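Next up: just one chain, as structure tokens, the form predicted alone.
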Amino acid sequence: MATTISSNLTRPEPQALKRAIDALAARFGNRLVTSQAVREQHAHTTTWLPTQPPDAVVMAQETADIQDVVRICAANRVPVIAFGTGTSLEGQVNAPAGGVCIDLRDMNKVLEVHAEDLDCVIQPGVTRKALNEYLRDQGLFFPIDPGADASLGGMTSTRASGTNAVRYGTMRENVLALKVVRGDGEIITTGTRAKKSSAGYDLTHLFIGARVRSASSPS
């Protein structure tokens, strides 16, 4: 069986790379990584794929720095890729045109549980697991279940799913709301904690599963 994989990817002129990766680490000081083996490490998916790493690795904490990154990375036409726990199969946490990566591990708390609702609000980088053992006292649980401790903002991203998504569905059907970096930097709200609305487009449902578009139909 051929595989053809798309080739229409240029990388970042050298200078505009140089620049980003200057303005970053003015920005982010030590939190930004340049070493082969980070690097490395945040492009290696079980897969096929071969190893794909970016250029640049930035550890993010707070909304702000993944902000920053975008803004630095728009104004130089430098790639930007997301990167949770590095669980997928599909790829997606490849450089194949290197850029910087945003590792939003730093990202992990649970900031709100309303119990009686029946949902919480919380950061990209909280796992599955870890929400689990978070909720596991008040009686609840989170159903999705892809088979690896994945990050919630990269299960989301993917749209993940699993044998529980047969009673329980699956990421789309499990996230009322999300906040969104758009490409200039600027966020977006895609919708509230209500269940029910039918005022305007149904953006959260389109960043869902973003990643699995993107991942297999590079422009």
Ligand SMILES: Cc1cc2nc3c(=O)[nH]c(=O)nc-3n(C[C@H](O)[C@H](O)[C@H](O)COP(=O)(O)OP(=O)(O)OC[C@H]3O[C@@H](n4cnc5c(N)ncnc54)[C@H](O)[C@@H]3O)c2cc1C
The other form holds:
Amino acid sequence: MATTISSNLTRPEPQALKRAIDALAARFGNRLVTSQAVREQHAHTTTWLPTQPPDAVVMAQETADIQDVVRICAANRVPVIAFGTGTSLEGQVNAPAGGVCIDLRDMNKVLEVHAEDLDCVIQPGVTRKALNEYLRDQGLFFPIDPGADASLGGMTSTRASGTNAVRYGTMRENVLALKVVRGDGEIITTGTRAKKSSAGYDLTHLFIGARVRSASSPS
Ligand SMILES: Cc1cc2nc3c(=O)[nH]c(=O)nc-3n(C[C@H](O)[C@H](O)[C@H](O)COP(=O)(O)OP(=O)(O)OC[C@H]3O[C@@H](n4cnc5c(N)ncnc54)[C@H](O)[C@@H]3O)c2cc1C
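So that was the form predicted alone. Now I'd like the form predicted together with the ligand, please.
After this comes the whole thing, all chains and molecules, with the earlier chain placed first.
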């Protein structure tokens, strides 16, 4: 029988959780971690909420890893929580119903810099300080500074701002396009490097700020 955490959050069935963790162990080997210390590290945020660790953590290295975690977890109805650097303030990385945390810190490559167009293509685990270190020699900088050395993926998901926002905007004004792994494991690309786009729904801005507040935060 499933254990109810609150009115709308239900822990996965124990057998389904075991199936998911067994499948993840077979796929990821020692990149799947279930030790209590590591699980607690991935639930810790600077929040008033109690620590709510996931049941397991997967260290992702590429997009296909994320797709496989999402597919395995979706098939077993196990929650998935992305983890950038864990600096969010409202318990966003907590796992109130358990589940599997995807740690993105190893996806930390700057893939392209287009200095003439003032844009770049990055993996989600790149932190804002690392990006600025990378850009410095070219006389460029990334302006969003929320006060923590957060990952660009996490900053996108929380629509981070900070003291430079008055002049340079927030993540909303600075992210041109996203590659998104959907809940069924399929990938969508929400835009291109072109600033002008009049085609279709503005999916980019649907995803920016999607994790501003967790389900367990007070409203
Ligand atoms: C001292 C301090 C001061 C701050 N001041 C400000 C401020 O002035 N203005 C402001 O806007 N914010 C501020 N913040 C909050 C800051 O914006 C967030 O901490 C930061 O954006 C979170 O980034 P992270 O990499 O740590 O994400 P995490 O905390 O790891 O994750 C945050 C959320 O994003 C999700 N997530 C993470 N990575 C991804 C991904 N790749 N894809 C999808 N979802 C993902 C997580 O599941 C979680 O829901 C402050 C934080 C601190 C610690």
